[in-house]
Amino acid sequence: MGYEHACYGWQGSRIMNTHDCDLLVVGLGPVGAVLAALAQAHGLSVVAIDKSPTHFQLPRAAVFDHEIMRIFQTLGVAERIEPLCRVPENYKFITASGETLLEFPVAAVGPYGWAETYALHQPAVEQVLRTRLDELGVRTELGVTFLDLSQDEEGVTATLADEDGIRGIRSKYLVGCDGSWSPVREALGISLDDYEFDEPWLVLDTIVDEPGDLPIVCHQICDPERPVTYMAMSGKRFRWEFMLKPGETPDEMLSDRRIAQLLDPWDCSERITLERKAVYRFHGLVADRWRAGRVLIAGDAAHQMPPFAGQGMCSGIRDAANLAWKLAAVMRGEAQAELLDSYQAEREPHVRAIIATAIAMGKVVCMLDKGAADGRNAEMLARKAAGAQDVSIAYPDLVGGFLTQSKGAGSLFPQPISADGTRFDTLLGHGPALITRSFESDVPDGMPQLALDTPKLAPFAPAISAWLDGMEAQAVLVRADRHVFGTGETGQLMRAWAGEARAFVA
């Protein structure tokens, strides 16, 4: 399937209806583009506006993982950003004294056909994403602020204000990816369950035009006398993040004094352009509720987590991703509006998981106690030494709308890479897919079956096949947003989808 004929979504009829659109998104940051293209993709019209009259230009995430770089990939979009980025070759937890507490490795390829870490600069990224929404006919409108939110049995009334003044705007559905602060979220009267860590740091991003010594890595250095994370971005950008002692103020951090200070142990502050300072608060926090009937919330504005585990806008994105063919599908008249309740059901245990993780790697970074760090050294190093120092990093895999009793359902399904460098995902559209070991003539109408033992399928037929063979199945079927709904037999898999993950069917 093409991509522009996969823009009208994979039943191949646009959708028409008497609103201003069907999906007004608030917030054009990662998230919020992410969303309004998979959106436009599935055969939605959309709205996206944002309340800056540009994109915002300075770097706030530091890495994505390969899930999102196979999103964008889906998007189009994937070998436009992959240049503006760089692949780390660790992730290292350090001593003062240099130490290794923990290394994480970074594949070049990982399971889903793509390096598994990537250091990026986000206005760069959010630049190509703002020109694939152009690309696609996504209706973008900046310098819009949203006010507020009514909403009855056929669409949502939002008030926006911009230069010309206050009027309204009507949708099928609303989507605040409005940031942590977000207005929508606030509108709808929703509290956020805080997990009481909460840790003031400095944050510099920087441009260094001749690097010379400085290294070219990724480290978080456990230094009870000041914790700091270094890394190296894409390109000359590096960034430094230094923890606030008890007392310090964030003024008193952002003073060029004392910024002077802390980069001087680096030898580079006279080859340094400063690109932002800043002082955030990290810290852990989800929204009680991701939906209010028409109106849901995403990203930053449902969660919230500190950056140790590198996940926040990846969580965000993965929240785009299972939304939009879900929004599809209800917009379409194929599932009812129910189906909106699956998307909290899924991602927050997911993001809850990733919370725990980055809260558990804060809790190592952030000890001030000289005794407490020599003791937490000792123990992980002697870990360390004897093998037993776990740097594996496994999130759950989604639970809900699935066949829960196969193998593999909820899992990501990975994606193998031809000898030519093809990727599989290019066989796919943006709906679900059945892949079996051989064709099946008795596959209704509308479900897309790619059998292992056609010419198409032969590059990838061996890595897929291996797959099925683990999970003892004859066929797996891929919802749209290439989560494994379930693996066994055809007949078995398309009367579950029927049923179990399509119980809201109209």
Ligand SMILES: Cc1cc2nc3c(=O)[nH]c(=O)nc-3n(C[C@H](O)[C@H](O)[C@H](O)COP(=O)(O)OP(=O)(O)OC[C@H]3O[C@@H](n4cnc5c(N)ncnc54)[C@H](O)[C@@H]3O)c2cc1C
The other form holds:
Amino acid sequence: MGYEHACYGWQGSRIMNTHDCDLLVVGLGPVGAVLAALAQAHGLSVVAIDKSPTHFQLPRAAVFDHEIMRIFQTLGVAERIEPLCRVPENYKFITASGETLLEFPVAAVGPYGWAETYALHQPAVEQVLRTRLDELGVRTELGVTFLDLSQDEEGVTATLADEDGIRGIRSKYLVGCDGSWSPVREALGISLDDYEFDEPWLVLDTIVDEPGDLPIVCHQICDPERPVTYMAMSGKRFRWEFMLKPGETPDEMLSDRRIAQLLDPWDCSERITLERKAVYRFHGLVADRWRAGRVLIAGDAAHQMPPFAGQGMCSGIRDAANLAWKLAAVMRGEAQAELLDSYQAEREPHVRAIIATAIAMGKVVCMLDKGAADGRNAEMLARKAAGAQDVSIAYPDLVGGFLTQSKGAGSLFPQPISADGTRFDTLLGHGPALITRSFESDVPDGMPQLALDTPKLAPFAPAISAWLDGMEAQAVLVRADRHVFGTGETGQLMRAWAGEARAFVA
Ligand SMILES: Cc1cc2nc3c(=O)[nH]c(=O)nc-3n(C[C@H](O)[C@H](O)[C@H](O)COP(=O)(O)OP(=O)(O)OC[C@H]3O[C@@H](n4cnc5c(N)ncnc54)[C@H](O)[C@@H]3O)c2cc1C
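Could you output the structure for the form predicted in complex with this ligand, given that the previous block was the form predicted on its own?
Whole complex next, starting from this chain.
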């Protein structure tokens, strides 16, 4: 590593230019766990803390997508997570009588090398991530609460509390992955932009013995009498979400009697174990700043969204993938700290586009007026019949950050699979890679080159050549997070990467 790392104890408020670790991750939910693991894999020394002695044991996210499975692949855990999940056939919005208003098909293999959607049990996936942290040597400290922080030009000093009392820890950078209430965000005085979508829903997580005739589907039931979300998750786990109507209170909805009434039409009350009941307010919030000096926020700390698109956790894990290699590049002295500003520049528009989609979906579902719902149904059915519905669930490319102005820049590079089932990313490491049509001898040291005319690349050459043809390019430079930095000619790309065109590269 090209930077110093030393371990020294807490020494009160005196500014220390030695560090206990490169990166302190506050909060070990899925986002903190992925960030800590990726950062450690990039060569940083990482300490990750969580106030809770164990990972959250109850389900939250019901689905995640292929981009996220690809990040799990980079972390070396996709093969462990895949058997824990179920691939749904589709995601449907249906009327009260069961007529399909909108259907998003789920491809068994999408462009990024994995099924487009997976239904999961979040605690099981988080357990795999925690195990991976141990394997990678991340120092995790549980039962440790972040209280406050101060920062200076050399680092961040965080004040922590655990059963032994109050102590400090000094890191070069700190990332708050500490969830929706984010004490790190609070400590920085960062405010939230509110989309003013605010709908209360009762969420019931259940285990159903002998699920038998319960449909194995993911449905939004757009019934103006009572909008309902129904999700067959993995194994015997099923989720129901019921929208609260005006005048209904959380206490009333959480009563056993009311829950039994709500589940009655599903005819499974004898077989159900209720794992969790909670009333959530589904809303859209985005932090106005995601970085303040050496402190950044990610995941629910930076943004929250209604769950109709199944993208809250996914968006946070994308944050982690975007940030990990940038922190490593800055701490290795390969880039100036301004590279970290490209994190919010790239991620915020992406997150806002997803929030807009999730809220639009929510507005379709959360319609309580019968006349309006009839109108919605008629319009959606007409558009469906005309083939005019967009059912792709494609999110935008990154724009405006650490990217060149070239065709395909900011898109996620595809992941072809060879005839023997090998995924392309197995040829990539944790860093960037230059993919060329044929071997080029003038690629600088330190930039891995994958030439399509070499035997190793032969199984993938047809798919990647076709992609390069579409970009009218000789080469593509793919970043560590698998996004395309740029396409074009090698010399041009390397100059841009090395900093001639980018102010923030050292
Ligand atoms: C009903 C529901 C359905 C959802 N469905 C989906 C879905 O289908 N797909 C999807 O992608 N997402 C979904 N989500 C969203 C998803 O669950 C969250 O976005 C995700 O869990 C956020 O992860 P995170 O790591 O940012 O935060 P969290 O998981 O909240 O983790 C934050 C961590 O920080 C710790 N912490 C907090 N304060 C401190 C402190 N002071 N000191 C130390 N540690 C601290 C906490 O203990 C916690 O472990 C859903 C959410 C809900 C509620």
